[in-house]
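One chain follows as structure tokens, the form predicted alone.
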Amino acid sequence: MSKMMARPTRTGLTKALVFIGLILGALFAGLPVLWMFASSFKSNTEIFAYPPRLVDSSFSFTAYTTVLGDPQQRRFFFNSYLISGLVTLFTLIVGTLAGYSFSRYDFKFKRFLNLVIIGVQSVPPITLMIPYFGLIVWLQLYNSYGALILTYMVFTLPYAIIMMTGYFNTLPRELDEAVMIDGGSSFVVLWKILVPISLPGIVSVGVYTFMLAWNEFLFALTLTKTNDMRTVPIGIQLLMGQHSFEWNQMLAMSVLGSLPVLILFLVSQRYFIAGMAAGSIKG
């Protein structure tokens, strides 16, 4: 009898500890975001006021109107949207085709190509900075959209191929055979049957790719030269002047820069989680 009473007690204690851990984790992750959002409505001096206050009496949208009213700042957002959108589109197309090929066909050097794809994922991006810079200059793509799009795809495609291959591996081959018996080609099987079924996997890859391209800083700084080609992360860094920092504008840009990723994740959260879970089942 005592053992039966001890088991529910332990279960309740475990749940309580997990709940407390989740609350602490949420506070640890959420408080900096809340402070960033609240401070974006303050002046530079009020941000560092002591004792600190979450909401100040002089609440103002000045930082947002300054950022949105500056054509140069709007250009940063346009560049980020354009580059991230194109990288996501091209990555999904190539990653889906490659994932289908790796899942459904046996071809020469298949194992070697898999090792190369996994190897690229394991290489720290900063170690490739100088080689990519030289390659981009040699291709005469320096300070262009093409330079960033091609470079980002080098890092997004391996993940997309691995995830889509794993997701296609979870789908029965009988679907392919049924369509081919009716005279359908591999292209019909992929785009008419497998792609609609694989929507969670495609969405998860798309969200990850967009986030990676939107937040990237190092290559965006190195492979561009003029402000007309800069992206949002570089735009935030440019607000750090030699003698003063525009903290409220930096925080306002950070909030505005976080919104697209946040909205994208909230809208596609159900598909994103399902795709991540299914894509990791088989490799």
Given for the second form:
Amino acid sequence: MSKMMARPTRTGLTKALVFIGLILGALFAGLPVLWMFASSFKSNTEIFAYPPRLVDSSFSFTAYTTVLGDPQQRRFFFNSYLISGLVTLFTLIVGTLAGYSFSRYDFKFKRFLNLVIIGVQSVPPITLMIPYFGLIVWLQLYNSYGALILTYMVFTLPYAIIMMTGYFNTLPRELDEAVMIDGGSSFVVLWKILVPISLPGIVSVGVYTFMLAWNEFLFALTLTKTNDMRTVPIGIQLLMGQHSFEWNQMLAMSVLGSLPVLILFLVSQRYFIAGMAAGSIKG
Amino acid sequence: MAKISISNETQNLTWQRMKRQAVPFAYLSPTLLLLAVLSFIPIATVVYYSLMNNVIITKDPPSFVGLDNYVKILSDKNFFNALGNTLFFAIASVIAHFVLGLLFAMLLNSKVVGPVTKSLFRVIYILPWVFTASIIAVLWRLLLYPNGVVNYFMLGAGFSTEPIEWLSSRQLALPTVTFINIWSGYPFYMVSFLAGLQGISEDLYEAGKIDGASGIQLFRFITLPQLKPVIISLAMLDFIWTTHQFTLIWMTTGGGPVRATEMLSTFTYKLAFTSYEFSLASTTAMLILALSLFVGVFYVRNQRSANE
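Since the one above is the form predicted alone, can you give the form predicted in complex with its partner chain too?
Shown next: the complete complex, the earlier chain at its head.
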């Protein structure tokens, strides 16, 4: 009797506690982002107005039109899209080929190479920065798209290979054999069978790769020099370095700079989270 | 007729075997080329630089100096200051990421929450993760500005009588950048723990309940042990990545005030591109690599045992 009475109140209490926890957590995670978003619509003088208000009378899209109207800023965005897009494309091609090799073949040094690829992920970018500077100058790629596309692959590729190997490992080899018996080459197996089936995995690897490339800062800072080669993160830093802080422009640019990643993430989050879970931890 | 076809078949088999040995390397060739150019050669170069003087931008020709650069760096108290800051930053971040990530994952995994509410909260919780470090820097500089919104509430609630200089006080700068890093990094854990929690069989909990285990006991003896492999991988990977963090520091404090938030990464960057001491910068770069590889070896070992 007492047990039956206690049950509902206890679950009620748990429920209340969980919801309080969830809301506190959402405030912790979401409020700073909301504040940034709201402030990007304020005028520069109202951003630190006292008392602070989420939305005030200075609400306008001026900061956005200024940023988007400036050819310099538009160039930052163009560069970021181009570089991240190409890095994603190349990483997916190279990573899929390597993942196929690791998943379907046994060969000498396979274990060793696998370990090297996992190990490359722990090499600090700052260690690579100095030799990259020399390498890129030597390759005559300094201050070019090629410099960034090439160097970004050092951190996008290992992840892509590990993930793709994992996906292909989940697909039965009988699929390959069926194609092989029909006279298909190994490349046909990959291109016609494995790639279409693992498209969700490829999408999630692609999204993550794009995010990594879009967010990269250190190599973009050291391997490019002129403003027409700079990317969005560096563009934001350049705005910060100016004498008078154009806060609202900086915030508008930050919001615009987060949009592609946010949209990609929201669209593909189901694949993405499943992919993360399947590959990143187990390797 | 039959003979021909048999010999054809054996020929075919030898051919296939040879092809089978070459094919995996053909598929791997772009990767191997990229890894050589982007990883092995640069690391060899940085080892070489660290043993030389006058490299990259110099008037004099390079000269071999042996371990002199290492002696110089290892007797520099600024290097140890940066090392200490980096360790504090990384260890505090890893612990807080773990706690917050697990807490949020368990809240989201709770059975009392409906699926729609759950996915809404999940998106909000992941938000900090989708922002790049330079945007996170802008965001928190806005919030923590002396006349900004955080100080408004600190003053209003009576925690302080004057605006707090979060990022430009020598005492507060390091805890503040660590807090920012905690805020931006926990979702990675949360997402992984969510997947991990969903993988724990309900039967285990049922069995535990039948044995009369309390909620805390269920957590301690079922949830934590089941998540252990994930926890270890995440903590090591996060530790390595956090010790590499450059952008966030560079865009919030630049390592200041007066080296209060100087990390190994900013220390190395300044040696290279502010002082043009590329040899010394290569030396610290090697020491950071050694630290990362030390943890990395454990990470690889752990991954391998998880795979087998």
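Numbering follows the first chain given and starts at 1. Just so we're on the same page, rigid core means the largest C-alpha set that superposes within 1.5 Å between forms. What you see is a predicted model; the values in this text were computed from it and never measured.
Taking the rigid core as fixed, one finds a CA shift for residue 26 of 2 Å or more between these two forms.
When two forms of a protein are overlaid on their rigid core, residues whose CA moves 2 Å or more are considered shifted, and residue 17 is one of them between these two forms.
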